[in-house]
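Take a look at this single chain, the form predicted on its own, given in structure tokens.
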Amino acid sequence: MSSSPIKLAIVGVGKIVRDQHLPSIASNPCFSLEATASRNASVDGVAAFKDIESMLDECALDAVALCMPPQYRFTAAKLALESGKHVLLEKPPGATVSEVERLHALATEHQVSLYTTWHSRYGAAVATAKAMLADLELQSVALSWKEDVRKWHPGQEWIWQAGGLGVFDPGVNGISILTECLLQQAFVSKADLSFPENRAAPIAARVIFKTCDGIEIDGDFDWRQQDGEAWNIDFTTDKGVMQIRDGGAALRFNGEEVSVPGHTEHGEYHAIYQRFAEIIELGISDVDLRPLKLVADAFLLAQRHSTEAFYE
């Protein structure tokens, strides 16, 4: 790695930035946080701007982490890339597949790095699960990603708007683990989405995926979970059932715990920033759109159902 820290700025200072990005940046000597751009928030001791345009004009920066809602990310990313900055995109990387593909082309054109982050792939159990699956014959998969929207997304109106993905905002975390672990490409074959009558994004979804060999993957996503979170993937194989639990933090095989690296509070985001520094050093991009494409395909194929209105 370069001896000089990468001069980094964050755009969009919300809960995920304070909970995960800031501690991970502070602990990584590869980065120096130089500025933020946010309409309503700032970080103590760091230059603050109301918009990315003024920040790019006034600050000497190498890279930008974009953490605002996905509907507003394309314009900011385009500005940063055209200014010669490396760009990290929080998940989901954009509101549409096409705009992220365009950003990838811009990064190549301007010889900078673009990174589409999928933090759940860095869960403690995911690499071990992927390695185990390589030696097993997969028969079926059940993905269950359920939580209480009022607990995990309070006041986030953007998430209910078109492009905000609704229940797929957390659900894409499970899909990102699935696409990382599967040896075959998966496709959406059927989808049922439940939309509150007063919202533009789904509160629940049932999606059936299939691999090229016809292996079925049953995806159950729900924001109405009241009795604790269910962030789990069960892989039924010829040797038994392998279970990824707690969003990628724990692993079981036939009911027995499998030893994985210890889960740490900021481990996933520490790994994200380490990877960002690595691709900048290598002069490459890391753009994986498979999880977002599967969500987009679910919307394309969906049977849409109206359900009771949702109020915060």
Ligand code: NAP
Given for the second form:
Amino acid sequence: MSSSPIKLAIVGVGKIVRDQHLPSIASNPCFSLEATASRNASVDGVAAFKDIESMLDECALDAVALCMPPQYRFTAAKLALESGKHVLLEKPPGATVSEVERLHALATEHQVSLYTTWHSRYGAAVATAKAMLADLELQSVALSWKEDVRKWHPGQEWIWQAGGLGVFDPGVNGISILTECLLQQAFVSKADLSFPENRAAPIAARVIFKTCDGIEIDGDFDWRQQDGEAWNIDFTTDKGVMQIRDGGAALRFNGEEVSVPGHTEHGEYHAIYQRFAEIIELGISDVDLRPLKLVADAFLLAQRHSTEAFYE
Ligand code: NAP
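Same protein, different condition: the form predicted on its own was shown, now please give the form predicted in complex with the ligand.
Below: every chain and molecule of the assembly, starting with the one above.
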């Protein structure tokens, strides 16, 4: 790594920035947090701007982390890339697949790094699960991503608006682990999406994916879960069932715990910032659109169902 820290700014100071980005950046000597751009929020001791335009005009920066809702990322990302900054995109990387493809082309044109982060892939169990799966014959997969939207997304109006993804906002985390672990490409073969009658995004979804070899992946996504979260993936194989648990933090095989590197509070985001520093140093981008494409395809193929109105 180069000796002087990468001068970084954050755009969109909200829940994930306070919970994960700020502590991860503070503990990483590769980065120095120089500024934030956020309409209402700021970070103590850090230069604060209301918008990215004034921040880019006034601050000497090397990189920006874009953490506002996905519907509002493209314009900011385009501006940052065009002014020669490396760009980190929170998940999901954008509101559409094409806009992120355009950003990738812009990053190449301006010789800077673009990083589509998928934090759940850095869960403590994921690398071990992927390595184990390489030696097993996969027969079927059950992906269950269920949580209480009132507990996990209070007041997040953007998540219910078009492009906010609804239940796929957390669900894409499970899909990002799935696409990381599978050796074959997966496709959407059937999708049923349930939309509250007063909302533009689904509260629940059942998606059947298939691999090229016809292996079925049953995806069950639900935001109406009341009794604790279920962030699980079960891989049924010729030798037994491998279970990813707790959103990627734990692993079992045939009911027995599998030893994985210890889960730490900021482990996923620490790994994200290590990777961001690495790709900047290498002069490359890290762009993977597979999870977002599968979600987009679920919307394309969906049978839509109307369910009771949702109020917080
Ligand atoms: P959030 O708490 O709603 O924060 C997003 C921030 O973006 C807001 O506080 C807001 O700050 C800014 N913003 C800019 N334009 C906005 C607009 N038009 N509407 C609403 N906010 C706008 O959301 P979050 O939970 O941090 O999630 C942000 C992104 O991180 C999402 O893509 C999400 O999927 C991802 N993520 C979230 C979590 C989590 O646990 N929450 C985990 C991993 C990833 P100002 O009002 O100051 O501009």
